[in-house]
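This document opens with one chain alone, in structure tokens, the form predicted on its own.
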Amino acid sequence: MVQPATLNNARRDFYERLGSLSMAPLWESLHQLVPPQPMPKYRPACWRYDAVRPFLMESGTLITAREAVRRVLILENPAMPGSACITPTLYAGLQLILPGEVAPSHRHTQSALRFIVEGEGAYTAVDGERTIMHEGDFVITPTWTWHDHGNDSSRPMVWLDGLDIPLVAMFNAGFAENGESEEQAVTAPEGTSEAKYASGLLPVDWKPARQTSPIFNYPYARTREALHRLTRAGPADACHGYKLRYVNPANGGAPIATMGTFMQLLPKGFASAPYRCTDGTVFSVVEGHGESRIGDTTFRWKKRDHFVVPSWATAVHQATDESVLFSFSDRPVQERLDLWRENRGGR
């Protein structure tokens, strides 16, 4: 029988000698990397916009829209120093855009969301029709699109984006090109697409050339009224409250293909149960206080702090006064890759 020594002597050589060939014994790392759970490598987070405004704003002093393109301050998970993520999958950071600056034209394979958390007036335009956007809405940029930003009001407006890149850059399928004009040429009267998608009613001819919806504003007033009456129309869910998801009027499915979008309203009062689920969620405060006990972490938060829930972590979300909680998460992938799961109520 080989003795203990000799056999790790053995093994440690045979190891050196693999390694040359640029190979590896796979039980080494199987625990690694076939965990029996998800062990996220990053932790939750949250960042109180009280904090962050003076920062937004003292960059506008420092640097213009046009001369950074987009000047936004990145949400960086604190476990993932340098990587410009707030997950693994997801990027996010709070966009300035100042009265009178223009945000100059460009497209990219990244697919964007943007959730508008201060201001109203300023518009985006993407392939050719603005739409003007106010606090609360949901206004998405299709991967490969023209897409550019403005200010014609008179305060600062600053939102949330959400961008697919560590998707992308995982796949190194990133592409992107510049606009040959600050602002791109005007072809569409502002609310043609709501016109013809938002009602529930499609033009009869008409097929969709992507999977991302066609509606690129989904405005609050309409989504804050829908929630509304949902509150009329039975009892709150035990973890969500209410709770619905944007969807795209052609197919059903998300707005956006590798980013799933939904708000949230609780209750006052409302504790909800424990829940976890595989996506990863970037939490944005539309309305209210309350706090969320995310593992063993509690943060509190208020309107527009945002904050995240990593991947299988238990959390618990209270309102001190009714609330309302806009959320993105890479749910839509890890469905159509049938890895998506749930835990309600901690069983």
The other form holds:
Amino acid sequence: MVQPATLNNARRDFYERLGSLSMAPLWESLHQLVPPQPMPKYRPACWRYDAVRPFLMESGTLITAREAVRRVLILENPAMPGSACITPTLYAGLQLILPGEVAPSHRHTQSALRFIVEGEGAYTAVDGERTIMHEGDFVITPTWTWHDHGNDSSRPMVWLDGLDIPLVAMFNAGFAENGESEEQAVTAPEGTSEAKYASGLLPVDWKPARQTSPIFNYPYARTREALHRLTRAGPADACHGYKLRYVNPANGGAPIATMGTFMQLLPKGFASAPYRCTDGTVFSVVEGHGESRIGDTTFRWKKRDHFVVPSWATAVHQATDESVLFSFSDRPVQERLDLWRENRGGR
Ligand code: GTQ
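Please supply the corresponding structure for the form predicted in complex with 2,5-dihydroxybenzoic acid (the preceding block corresponds to the form predicted on its own).
Next comes the full complex, this chain leading.
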């Protein structure tokens, strides 16, 4: 038998020569490549709106929405500097649009969601129809649809952008183009898609042409009412409180094929059972205040704060007041690939 020291040298020499062929020995990295359980290389993080808002408003003095195209401050995971990722598959940012401004029309293969954080009265136009947005509304701009944003109100408007940018980058499947005019032509009266697709009815001969939802604004007023009624109907789930997922009425799936979106109500004083799942999740606090323990990190949060829970990190949420949390993740992708797992109890 070769002596260990000699063997180590021989191996090192072998790896070096092997490297020149662009090859590597699997046995040196097998456990990292196929770990016994998820080992995320990113971490929990929290962005407090009190700290973030002054920077957003300052950005409004430094660049116009027109020049910026999208005036957004990216929420980047502190463990992934320079990546523009909040999780390895998701992008998040806070977009500011000031009164009178327009964010010009473009389209891209990346899908986007908007979750309205502050202000009301600005619009997003998607495929020829505008929707006026209010705090707590969830608005989608599906893959490859023209979209522009404008603010005809008298106050700044801020929303959370969630996009599948890193996922699309992984596939090298990104395309984008600018519109010919700054604002797309309006071809349908406001409320058309709501009337057609969001009333528990669908146009009789309509066949969905794509996976994304034909509804592009899921207004908070309705979501909030649904959550409120749930609290009257039965006990809270031990892990989630009262939690609903947004749905595409045409197929029962997520409104956007690549991103799942959720809204949950935690009753006053509620403390969740520990929970973990494989979809790293971004949260936006809509109402209330409380705290979350994520692994061994604890964040206190209140209305308009944002935080991220990594894959397989155990989370425990506590609500000081009745609280409402919006969240999004890549869960629909994992489910399609038979990868998604959860662990109630969190151990
Ligand atoms: O509104 O189209 O935050 O294209 C990042 C990329 C927003 C948008 C972002 C985008 C958009």
